[in-house]
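Only one chain is included here, represented as structure tokens and corresponding to the form predicted on its own.
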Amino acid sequence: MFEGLDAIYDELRRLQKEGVGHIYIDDETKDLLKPALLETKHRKRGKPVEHANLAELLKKPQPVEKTVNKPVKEISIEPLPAPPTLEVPEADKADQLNWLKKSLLACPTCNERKGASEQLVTGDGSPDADILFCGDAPGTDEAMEGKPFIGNAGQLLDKIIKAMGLSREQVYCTNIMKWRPNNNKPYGNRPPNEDEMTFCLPYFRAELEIIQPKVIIALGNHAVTGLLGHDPKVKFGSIRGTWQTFQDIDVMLTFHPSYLLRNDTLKTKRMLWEDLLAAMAKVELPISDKQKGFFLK
């Protein structure tokens, strides 16, 4: 229980330092905060439980009870070798993508990477989409499907898509991480290293070359900085909505759905829909006066 709640605090505290106030505590979280925590100081302010301050919850409640968490498979972390080297094929895209996901699962350093229950992730949608979403690495839901974007984040894209006047069968969706990022825990997700994703560049970098997009929209700081690198000096807030460069394709920088999650605001949902109008100016996507007022007071 006492690491649980450990592993709890510790994403709380990398959440507040990325500027996030509020976030959205479910069941399984809930369960291992100390209930007077929640019921004094969130149900008599009038703030649903389940949305919780952040400041509030850093002070770290105790466990009520002691409890055994199911044991995890411990994988080591030994260091990546050199990411491999792919070249694509000649044939149709449909073939090179078959092509690429066989190689994909075929990779040892991957396959003993990924969780024992958890499957690698490749890419999803059109070979002749304008426009590819790129993410930093699978999330729980998506390592147990093998598909990328369809847990709630998932969900989330798909109604910005749809807003856009697409669907998820006319973009391509992808991360740079091929693999659900283990943290040796029962629960949770954690944001993949610059190593992991550095190792997986070649199998997105090829994705591009098949795909060919016309723009690419990475979303969340973790792909940004899988895409251009690392900067300590420089903040995603000053560069989002920003373009940039990736092996000669445009790129947006934008926030993640998951981010949006956590902070559901008419101000955030504004700057994702500017980016994203950004985005459909550049591949000549019809753009509505009803689009253009999307979450404006």
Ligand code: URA
Given for the second form:
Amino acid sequence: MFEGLDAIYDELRRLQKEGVGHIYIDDETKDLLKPALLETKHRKRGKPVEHANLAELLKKPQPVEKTVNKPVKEISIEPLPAPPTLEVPEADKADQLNWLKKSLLACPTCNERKGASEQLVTGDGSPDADILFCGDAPGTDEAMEGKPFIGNAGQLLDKIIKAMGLSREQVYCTNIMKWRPNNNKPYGNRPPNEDEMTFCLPYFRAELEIIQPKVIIALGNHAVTGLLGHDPKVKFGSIRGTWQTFQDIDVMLTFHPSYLLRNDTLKTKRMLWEDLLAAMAKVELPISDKQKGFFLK
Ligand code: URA
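Shown: the form predicted on its own; wanted: the form predicted together with the ligand:
Now the full complex is given, and it begins with the chain already shown.
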């Protein structure tokens, strides 16, 4: 009936099964949903509405083709091969990071798994950063641009970094996984699975070896699983806000900014902020009284 709605419905069911309670809906998806919602409303009033009338009502052509007809590359269901072996060459950090990017771009498995029009995504920021923010995997925006954390979650991360008195250029942001996990659909993001993260870990480890941050801030449950492994007995809520270690580097486990986009409460913001205050103290960043009081009533 409405092109694209079945696909949205399937995706919402999938997210619901994964336990997601709230979702962010982008404008394109809202535009797809609008005609259906309007028709339902009019049917309830006993007035079926023609599509043509709807188009008039909406006063905006529906971007259906753009969203639905985008070519989708089928993902390989073959198990992933063994993770690559990488040896960071002796060089300055800039050359090492260039080498890492080239190695990633030449990785046959990563290229085979990424979407046809998507890019592989390495980290960016200061090669001398004390703080490294670690997400799980690039999303649609990141895979389009080949840069980490530039979509909605990334923009919130920018604000968080600014609240810490820093800029994106002073920290390093990256993901464990280097391609956007493909879900055989032209929309939506799926969290990476453990095999995918395990495959990409050597690239992340090489980034750590080059940057040598004092602290890693692991953003969200999936990044934490990628770093520490999955333990079904341990709930993210019980370890969030704690310090762990990865390759002898202190890791603060905190919320993913996308979680904050869905749970925009003072309490959640304060919880995340306290984790960040702890990380700031660990790297001996100055903390003002104003910063100490952020998100308190
Ligand atoms: N979420 C992540 O974990 N990483 C990104 O780069 C973007 C969104």
